[in-house]
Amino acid sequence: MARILVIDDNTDLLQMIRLLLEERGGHEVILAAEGEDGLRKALENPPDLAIVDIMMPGMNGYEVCRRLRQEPATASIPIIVLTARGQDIDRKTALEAGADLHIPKPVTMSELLERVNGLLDRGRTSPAIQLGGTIAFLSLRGGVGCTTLAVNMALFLAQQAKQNTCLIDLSPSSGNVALHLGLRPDPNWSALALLSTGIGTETIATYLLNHPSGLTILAAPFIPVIGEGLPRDKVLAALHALRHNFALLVIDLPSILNDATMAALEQADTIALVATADPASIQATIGTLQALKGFGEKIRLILNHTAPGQPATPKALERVFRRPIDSVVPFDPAQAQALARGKPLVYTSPNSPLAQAVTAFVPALQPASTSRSATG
């Protein structure tokens, strides 16, 4: 039995759906005739699934979906939009707002029950995705979406896969991880470089930020660091301390192979090398593959489309790179707004193209060996 919230201003339809879900489906049903009331009930006692109408007085269904996706307690529940608006643009808008399914009215009650149970079963039977160790995201060409992918993947693993995850921003040039998450980067790692003592688990804990999703962050300083940033020995000590408390470390690396970057790459179990299809990124990726020849078995190549259109196919790029591309992330026009709001798409719109692609490439980042101990 599941707890299902139904929000619709048509009271006759509300009662029909309640009878269907309770008597034929064996579910518990909570009804709301307005968006605001439905959202309040969802947050007071989160349901296992929500069915939402679009055209309602006050808060419409699109806004309800967005608000449900923004709240940690309801961010991952299945949402069905049941609406009289049945055009392709309506379906697209519903999915972008966070819905899992868009079902146009009229719909038979048998079909609705089938779709409800299908979504509930999918949630129960989905295998848990578990990664371990350390994953480093790298590109020597800026602007290819490296931070976007690192943030969204870490959020997915922390929130939906319930993994104890720490996201680390090692950029010395005003890193953007905290910006993506809508957080102020205070505290951050800048003071670690000044410590004369070792970095233990208690020490490192005072420099960490917490996100409502459950993700923990070691942020980069807002003011750029003069010099190379965190020294190699401090990077190693920080990673060693963090492994005591976190099953998974995700590192967003700067676009330079300095001592800090190399220390992190040496400690990483998997290196996610991010590229786009533009000539500058292709050149940087070819050079990076040459420079990191010794890390070949760790590297997973991710092609990220940061603009509409595909100037080169993955197959053509594989010939250029002389190695397979492990994952392709499509262009998602919603990413620009997600960054401006500090609300990553995995967190607010799990059915968006970028969020779905991030979820899909997680298994490709499984380390070749997960035998690294918790203490490094």
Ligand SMILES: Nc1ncnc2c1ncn2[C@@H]1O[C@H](COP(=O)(O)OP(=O)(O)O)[C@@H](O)[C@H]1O
Second form
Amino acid sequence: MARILVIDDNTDLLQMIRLLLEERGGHEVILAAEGEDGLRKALENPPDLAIVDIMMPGMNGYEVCRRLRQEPATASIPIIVLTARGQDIDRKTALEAGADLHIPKPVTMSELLERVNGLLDRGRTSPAIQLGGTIAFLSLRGGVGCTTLAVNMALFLAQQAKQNTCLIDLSPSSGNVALHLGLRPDPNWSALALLSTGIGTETIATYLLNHPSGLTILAAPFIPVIGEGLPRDKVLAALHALRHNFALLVIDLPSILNDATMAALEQADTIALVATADPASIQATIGTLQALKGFGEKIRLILNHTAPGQPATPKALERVFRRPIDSVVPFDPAQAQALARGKPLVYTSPNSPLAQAVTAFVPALQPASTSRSATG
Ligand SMILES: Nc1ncnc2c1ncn2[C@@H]1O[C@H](COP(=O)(O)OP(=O)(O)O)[C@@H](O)[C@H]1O
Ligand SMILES: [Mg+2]
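Beyond the form predicted alone, can we have the form predicted in complex with the named molecule?
Below: every chain and molecule of the assembly, starting with the one above.
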């Protein structure tokens, strides 16, 4: 249960939201029909989350957000802006004013509740999980499940492990992270490449997408980038800003060791190298392990079965790779539909084989200093 403050001049909507949050959400709700009154109530007894309308007589919602952010008692509470102003510029203004989420009206009550709970969950941390701050998923052979595993891992960390997590798609070739999550990749990082100013923590926030689970995403552009993707300095600046805003970063890397990939690999605490048991992937994996010898300590090897059939024994592959395999993910027949529906298995079917395998390899992702000693 959480205390939620709702500020909206539409009293019918206020009552509807109160009913929803109290009856279906089990939360305690405080209502205010004016900005000034809402702000006073927030400062008197800070809520766990605030839902703020924008167009109200007197103090508008943007001003409410700014004032909440200025006061130490409310500076870090999650704020949802729920508004009829649904344009990109409105979203940008809301985020710049300090909102965590911008939800355009109309919104279904189920979706609102899902968003509220997602945002509340994001703030709660699980002491059981102590991961490195940045985990990069890599495979120089496409189609081995790199994106699938990165997306499911990020969702697990955000939703079940309750870590404040950002998933970053660095692919310059129409990356699929947003597709896996059923989101439109807009905004995405394409405009970052053109920025002449630095990338601060507030700037980066305007380029992010929100998933109802509480996971935040920096998506890749739908239209492939001709030439190099994000330059090295932009990748470093973006990761720096994101690390400031999030406890964990999960990066889905493109299948190429370009400047963007190398910058991300250097920054990563853990590199999850994904392979399948077919000859092309085996060759790419052996080559990658050699090319990235300098990163040896932080590499974890994941064998993913993207096709049904007899899995090759990890033992034989370990001899070929000359290193242990840290995790094996079985073929999951439900994955094809999960991708088609934009609903990853960790999100919809936590008991599925793929979701279980993703959850099981969380301990293997811990940085070398805090984990495994016997496997090497
Ligand atoms: N364990 C698995 N079981 C079944 N299908 C899988 C599994 N892992 C990935 N896939 C499927 O394999 C295809 C390639 O996955 P993707 O994540 O896009 O690979 P990559 O990012 O390496 O190119 C997708 O259609 C995905 O749904
Ligand atoms: Mg991919």
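Here the structure is a predicted model, which is why all the values come from computation and not from measurement. Positions refer to the first chain, counted from 1. The term rigid core refers to the most C-alpha atoms you can superpose between the two forms while keeping them within 1.5 Å.
- Ala73 shows a C-alpha shift of 2 Å or greater between the two forms [criterion: core-superposed Cα displacement of 2 Å].
- After superposition on the rigid core, displacement of the C-alpha of Pro350 between the two forms stays below 2 Å.
- Relative to the superposed core, Thr108 undergoes a Cα shift of 2 Å or more between the two forms.
- In the core-superposed comparison between the two forms, the CA atom of Asp8 travels 39.4 Å.
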